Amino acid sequence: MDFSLTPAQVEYRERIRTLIREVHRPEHTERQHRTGTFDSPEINRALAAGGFLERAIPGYGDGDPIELWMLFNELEKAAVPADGIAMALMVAGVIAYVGTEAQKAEFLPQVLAGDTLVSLGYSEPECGSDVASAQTRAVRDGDDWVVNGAKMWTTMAHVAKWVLLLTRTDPDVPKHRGLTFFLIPLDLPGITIDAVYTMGTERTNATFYDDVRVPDRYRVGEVDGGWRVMAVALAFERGLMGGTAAGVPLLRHFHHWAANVRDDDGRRLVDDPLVRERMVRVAVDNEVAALMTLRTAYIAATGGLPGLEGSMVKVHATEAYQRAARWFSEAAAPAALLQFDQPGAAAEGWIEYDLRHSPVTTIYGGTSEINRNNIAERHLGLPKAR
């Protein structure tokens, strides 16, 4: 098989990489970290500018699946805070894929420009990753809809327009067949956005909807359909817009800094046999990553929708970044346990970071759990684990 790039995407990913080099600056990351935005409101408009974000939304315009993956793997590799135009461009995907005409026409041009967020409105207090056991009610009154309940885990609400809102609107059938998606503009009165501050430094958000009433043209997809939409969603998602890359600067931040600092008898840690070992198979864990990822960019490429690749990329790409942040911390102790700005600190406190962050993959955007069970079901054909 042959992996190489042709001349026009290589010539593509050399222009992504200049905008991160002329754009980016220290300043963002350190933002970053302090407000728990992960988000670079600099890069967003520089990308749609550079017309980037037109071609990066899924079935729309004139890009590929693979120029979006190489736009997500390179910010990811240069640890650019883009949390919140990857979810932005992930929705527009989904209304350029089952939207009506009116939604693309008021929405796209909204996220093309680089300047609005969306924030994903799946989860539940009670139900977590089992977003089917949804409870938040969308009960039908006229041209509008009554929304009632509650969502987790609504990332950069605090900064968004919109929240793609997944509602129950029959609770009389099994699970998975009375949901229905609405697309909610978060200024609409009744909504209320608590923050919630995880343990990776990323700020989250708790939403709560008491009598929000939400025109019918703001449904996404059809009444009771909403488990359709997913499906497009978590095609998008898993494995496609990025999140399987992060081992990458992990390694260069770990290497740079190991390759620098020296024991009492003057050996650079790099040099240790083991620590060398590791690095390797980190990087060819980053290799494996990057390979399955494609392997879901050329399947929507060439026409399909990414399923269950989507899941398996995210369960080997976070798992494994997760063991590296531990082998790393454990080959810098103690420095690895100092953070940024602290005199020290490994690789200027990234290890430390790495650490606490790379947990948080394994469960945002479907747990480890959900995607083993989703592969183990319906690759392997096994019995059902619930």
Given for the second form:
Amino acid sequence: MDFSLTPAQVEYRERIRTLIREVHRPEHTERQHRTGTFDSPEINRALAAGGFLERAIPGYGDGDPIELWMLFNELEKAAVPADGIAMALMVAGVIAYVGTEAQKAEFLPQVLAGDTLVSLGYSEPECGSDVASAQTRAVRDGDDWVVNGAKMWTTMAHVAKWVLLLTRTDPDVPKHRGLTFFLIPLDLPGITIDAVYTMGTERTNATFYDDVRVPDRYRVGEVDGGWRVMAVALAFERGLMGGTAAGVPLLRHFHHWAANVRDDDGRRLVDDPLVRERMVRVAVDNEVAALMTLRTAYIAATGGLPGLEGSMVKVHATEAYQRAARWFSEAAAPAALLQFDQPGAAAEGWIEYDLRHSPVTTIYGGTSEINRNNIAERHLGLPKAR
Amino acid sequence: MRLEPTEDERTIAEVFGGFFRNECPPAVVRAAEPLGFDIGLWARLVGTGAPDMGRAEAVGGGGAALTDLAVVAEQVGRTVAPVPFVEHAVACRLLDRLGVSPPVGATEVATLALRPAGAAGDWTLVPAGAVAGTVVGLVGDDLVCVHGPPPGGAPANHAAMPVADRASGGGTVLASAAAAREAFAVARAEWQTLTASACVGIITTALDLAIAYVTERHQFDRPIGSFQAIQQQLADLPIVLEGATLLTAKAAWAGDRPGRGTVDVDRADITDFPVLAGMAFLHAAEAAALATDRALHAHGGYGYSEEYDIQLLYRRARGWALVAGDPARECRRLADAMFGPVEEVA
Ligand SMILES: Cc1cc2nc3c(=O)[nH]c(=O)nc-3n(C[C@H](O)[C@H](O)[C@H](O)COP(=O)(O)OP(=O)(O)OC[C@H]3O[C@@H](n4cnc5c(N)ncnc54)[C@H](O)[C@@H]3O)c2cc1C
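Now show me the form predicted in complex with its partner chain; what you just gave was the form predicted alone.
Now the full complex is given, and it begins with the chain already shown.
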């Protein structure tokens, strides 16, 4: 194997780092924590202006998935809120993969401009892991569809222009075969959006669809072919589009803080042997997560769809992140309990934040159990347990 | 960038995978216990040229890269073959670099003492020390090489490894001070990388054994592999296998590049060979311990019986790594490189 980056890739990474340095401000992070919207319009616009976005849509233009990986890896390592742009680009990737020419022409330029966000409408009040039993109905009516139902956890819907909506179009066939996707504007009449607040500050939404008339041109993929679209979306989401480098800023925040505080025995916290051991173990986990994520990008770059590898890195990275949050909160206790803006808070409050934020990472985007089921059934070939 | 094996690496894996499958079925591993060395198998391996493959062409070796040796070491791990391939390859490369080459093609074993000699001048529990005629290691500030007849026996140990205490007295000093430390650090990093690779091989076989068993074994009128509790436990194995494979490959890649790389933990940008080698070693060893633990457990009582092969892997997954000492100590060594040294207390 060969892990070297081409000069062009190194230069690309350097340009992203420079952009982050120039554009990202502490107030943007503060705004993220205050509003619960994990998005940075300033970064999005700068990325658009710098021509980064068109290269970062998987399968579109001359973009290289390795660059896509680098982009999200650098944003995440710098703790820039990038969930918004990640979701937009992921859906852009889906459209580039399975959308019609008309959809590409209408939708992709909006995402590329850096000011259009997209939300994901898969989960419902009654189904999350078993997403294929989605009940939100879409019924054909002439050239339109009429959509009725409710979605839960429609993150970004309050700031997004579009929602990628999973609907049931045929209730009389096995559940995976009666699903259809739409990409619809959130300002269509009949859509309501209610805020849902979470332990990790992150704001998400419940969205309701009441006789929403959707022109057929907003349908993505075949009628009843929604499950195939889902496979593409999940392959892009897990791994490629971020969410696997949270341990890097956590380690950095902890390390810089621990180098400057003393424990009850007067020793620098960073010199404690157990703390040192754990910092190294976190660094190892971070490296493994980076390499596994890079491999999903490499598979995409060489023409594959890294579904299983995405499941693997998601399980590893999120569980390692939780482990790190627990270890560092122990090491930094009791200052680890203090939140942002409190005097004496460990790492300015980041440790407490990560302790609160990390639990969700093994839940959203497919729980660890669901990812392990995938690996057991599809990779190890074990009989379906369900 | 290429995150899959090259054609050459595939060929090496096929050739040596075939060699060890044919020459080293589990019966050979069992027969070689408790010493853990099969001289006939070693002689046949020397016949293939593998032990000298990574040595300098100038001395008659194959000039192969560390990456290639890692492919062979993985095959050693897959069959837990009772041959000191890793120790010998690493020690010979070190001796070649210092200009004191043992002869190419000989069946005599060379090895590396992983931990420095104690106050009495003895290296304790040297891997392959029971069968190696040549031992290289640190004695204080010096890198010392001794030649002499190996003891030929090993203290009874967990992994049936040919370990032994060896005296450093009367040896030749090959290098001193910084030069000795540098040369040793590279050799030790190579040992860690190849041992990590052997651990990757162990994980692969442990997973194969587990899947075969849970597919065949029935309880409650179903294959036990259809129980979700078993599935969730085994689903971790491909995850740790993927991680250990990639990190070990990156360490080997770094080992083949000249000079020192970067260690920038703040940005997770690490390309330095000795640091990556330590990281790969820690991760692969822990992954192999987890994989053999899960695989043994999935066998139920049979996994614990001598008759089943998983116990052979379980013990070696621990022994081959722990011979280097406490992993926590390795972490602290890496911490110095990653986070700077511990502050001197006044
Ligand atoms: C902050 C946040 C943001 C989110 N953002 C979005 C979004 O933007 N768009 C969107 O569509 N969704 C989003 N989600 C929803 C998320 O994808 C779901 O929460 C997730 O898929 C789990 O579904 P659930 O919550 O219904 O839990 P359930 O499916 O009810 O699962 C509950 C528990 O049971 C376990 N379980 C379920 N089935 C099995 C099984 N077969 N085998 C073993 N264990 C099982 C699960 O692992 C879990 O531990 C978000 C969730 C959160 C919390």
